[in-house]
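Next up: a single chain in structure tokens, the form predicted on its own.
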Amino acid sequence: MSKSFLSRRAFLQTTAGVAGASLIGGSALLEEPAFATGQAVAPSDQVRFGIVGVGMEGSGLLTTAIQLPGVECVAAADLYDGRHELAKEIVGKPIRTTRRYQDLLDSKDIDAIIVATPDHWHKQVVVDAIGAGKDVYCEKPMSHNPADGLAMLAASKKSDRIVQIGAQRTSSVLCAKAKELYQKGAIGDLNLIECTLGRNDPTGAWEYPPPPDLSPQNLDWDTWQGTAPKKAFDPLAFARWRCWKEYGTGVAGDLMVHLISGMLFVLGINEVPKRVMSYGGIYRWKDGRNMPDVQPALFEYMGVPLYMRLSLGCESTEVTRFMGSKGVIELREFSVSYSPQSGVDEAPSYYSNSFPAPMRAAYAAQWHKQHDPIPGHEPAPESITFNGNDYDDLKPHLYKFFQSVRSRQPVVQDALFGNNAALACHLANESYFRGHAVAWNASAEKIEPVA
């Protein structure tokens, strides 16, 4: 993640969330819902939550959650003691802290749990939290592998608990606008989706600096490893777990899942791709990781190809393009634009250059007679851009979760949605390691090779 990306994100968190002026056609501003942090909330509507994992993602979730009306953090769990102090600093008052997440599940004064652990711990914490009667917000990707996802989905289906997965684009005003344009038929018949995302710096490639004081004395290393193969204390594995398949899901689970979730939401579908082919390798960050730093992938959704290009070796603008017979919807970090296309010849065909001159002249004259508009009625198609807050907007996503905790109304990105999005990423990773195309066999509940 580049420094410029971070600075833009930080800027928007402290402003009205309006991006720069449009460079094409018309421009409009999209406004987020007012969260009214000073608004009074009835005691009966107060949501008290605990958080499991207060690392990079968890600290951001905690910082944002406590800004929402009627929401209070009362406890935090983390296996590294330094994050107990961090949680208290963020909340700004004494809260209960523990290494044991089970202590939060046993607490009668906690309504909901935010789960921000490494991927390989998601399943156990979520299933246990649901079993304890807690509503759950779980960071993306929902699961570490297909079996974990199925277990989480089964637990959710057996309960009445709210489960929301934390890929925030389903709550973004930009994605909502893109969905509106698509559903109104702005681009006609969809025929291709293209997604790109590129980074080019150590932090963006997860080469995070471990806490300087990290040691087996202040970190429960054995528990942190969970079901992964046991190894000696390794500060780099703790800080950079996304680099290894034993703990994380690589660029697919960390980045691709955002693109997949946004795409599913815009298209109004909730399904697993029919097949996936992924290739790549470790080209830049040869630091001992076993997950690729470059991973292109080709998916099939609704009979339409989706091309995904992910790279940690060269920075490029993050964009999703929905391409159709009548134009393109382009979704970027702070804007969504629509550029129409007529889909018809707007001049005589250049193939007529192969005609003899008299034939070419006659063809051109006839073409203009049939196609030229009446003077003063020439078409004037307009490209339009809507500017808004970051499409990975965390505040509205958390807001919707806590509202659902109060109202018991379902969320968009529930366990089924989260599992389908995660499965797309697992399929891409499986294809990468197997070296051929794969598909999800729902009846057998496993990934299989396909032609």
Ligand SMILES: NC(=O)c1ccc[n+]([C@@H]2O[C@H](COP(=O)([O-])OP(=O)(O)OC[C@H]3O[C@@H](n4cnc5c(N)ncnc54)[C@H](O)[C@@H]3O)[C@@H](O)[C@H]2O)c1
Second form
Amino acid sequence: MSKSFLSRRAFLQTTAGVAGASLIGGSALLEEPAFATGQAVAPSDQVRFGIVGVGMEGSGLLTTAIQLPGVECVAAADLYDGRHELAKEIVGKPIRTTRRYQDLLDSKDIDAIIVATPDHWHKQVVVDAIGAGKDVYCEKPMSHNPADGLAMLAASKKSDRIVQIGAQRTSSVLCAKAKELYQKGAIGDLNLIECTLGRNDPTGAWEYPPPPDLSPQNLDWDTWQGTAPKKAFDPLAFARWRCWKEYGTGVAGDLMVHLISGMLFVLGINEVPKRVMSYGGIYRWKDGRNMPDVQPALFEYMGVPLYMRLSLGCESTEVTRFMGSKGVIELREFSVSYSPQSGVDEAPSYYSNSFPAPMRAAYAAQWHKQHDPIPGHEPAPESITFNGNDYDDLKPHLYKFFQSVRSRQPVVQDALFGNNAALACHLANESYFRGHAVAWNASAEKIEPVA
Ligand SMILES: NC(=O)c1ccc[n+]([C@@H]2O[C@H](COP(=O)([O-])OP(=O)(O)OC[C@H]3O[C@@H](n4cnc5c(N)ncnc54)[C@H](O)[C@@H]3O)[C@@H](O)[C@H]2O)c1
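Having seen the form predicted on its own, could you now give me the structure of the form predicted together with the named molecule?
Complete assembly follows, chain above in first position.
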């Protein structure tokens, strides 16, 4: 019995959490689970944060962040007063609430800001927060458009502030396992990446119900619109902003960015795709939106195609497949699996069926002589599955952010990473709207047509 098998057994007996061991390269891909030991945090290591935007995602971030040891929320900003009430309910003790995020930036007792506004407000809040000396956790996609991303990146580069973007799966144990497998050469030479995700219900397609009491009295509608063209108070735009390019970034910025971020992390690269072609349309949700509800895209990364199939018109499992000459790594919400492939013929070639019988028999006999394994030594390829915590769990990503705020060590998903991931999505959207393939011209800082 191998050592790795023994450790896997021991591991499975102690936890139902992430499990698995690999025989790849003869080394166990098994880490002992990290159980938090002392939760006490020295007063000097206490981090006080303020949150800007306490909506669907902000409320989850707030709930999760305050469960972390040594992390305290002292203030929340939101343009809708109902969310002041929500923030107080979540924190469960008095906190300051305001419509003006600038009040949080002026507060000396706030170390860090969590930004969970709609995409069209990310840039201004992040640039202002960095300028005010705050560390920043900003939701994905980092930017609403390439120019916003460049401004955010420049602000981050100019400062020593910690900036982490919120595509949380890059902090998950499952992405780490996939990365380890890939970097150990499990799949040989990568030649194709496939990402798919499909939804088929109104909530999945962002047809969210606006808060019933929403009105221009309890929402600063004018400020909410930011730099977007002004329009009359519109509760649907408030709740369903993802549907319109004036505020959101469509399926690309909402969903694709998670898949791209996970893929960049697993491959250990941090770059913009060489080119992108995207096609699609509004097929299922003809509700006045101007962003597509079906949007496949083809990217080139590392000279290899990445095929992305995104749809709000038909449900399908979310999965990322890294495909190579020696097998497939499949990353899902709760698991990573590796299926090896020998990459060689395991039987005489069926092309020999086109040979006359004596020739076919001679070919088969020769083939068996050369390839048949010694009896008892037949190949026994090992497939592995790690079952783990949901890769969309916010906790590990927030934990890493607050740890970096204390240690001043860089985060993985910094502004450069966030910008590269967001740019891939902007390229896909631009290709969709222009109807041809596009590329990022880094020196001219603009999107250009490409063959
Ligand atoms: N990481 C994830 O898995 C994940 C999931 C969902 C959403 N998100 C991201 O989180 C962000 C927020 O999404 P959401 O669904 O929570 O949106 P939401 O509309 O539910 O909430 C946004 C809140 O921000 C407030 N707001 C807007 N502009 C503001 C400003 N200038 N100052 C203060 N408050 C302001 C709004 O009033 C609203 O309450 C988006 O960027 C989205 O892409 C990430």
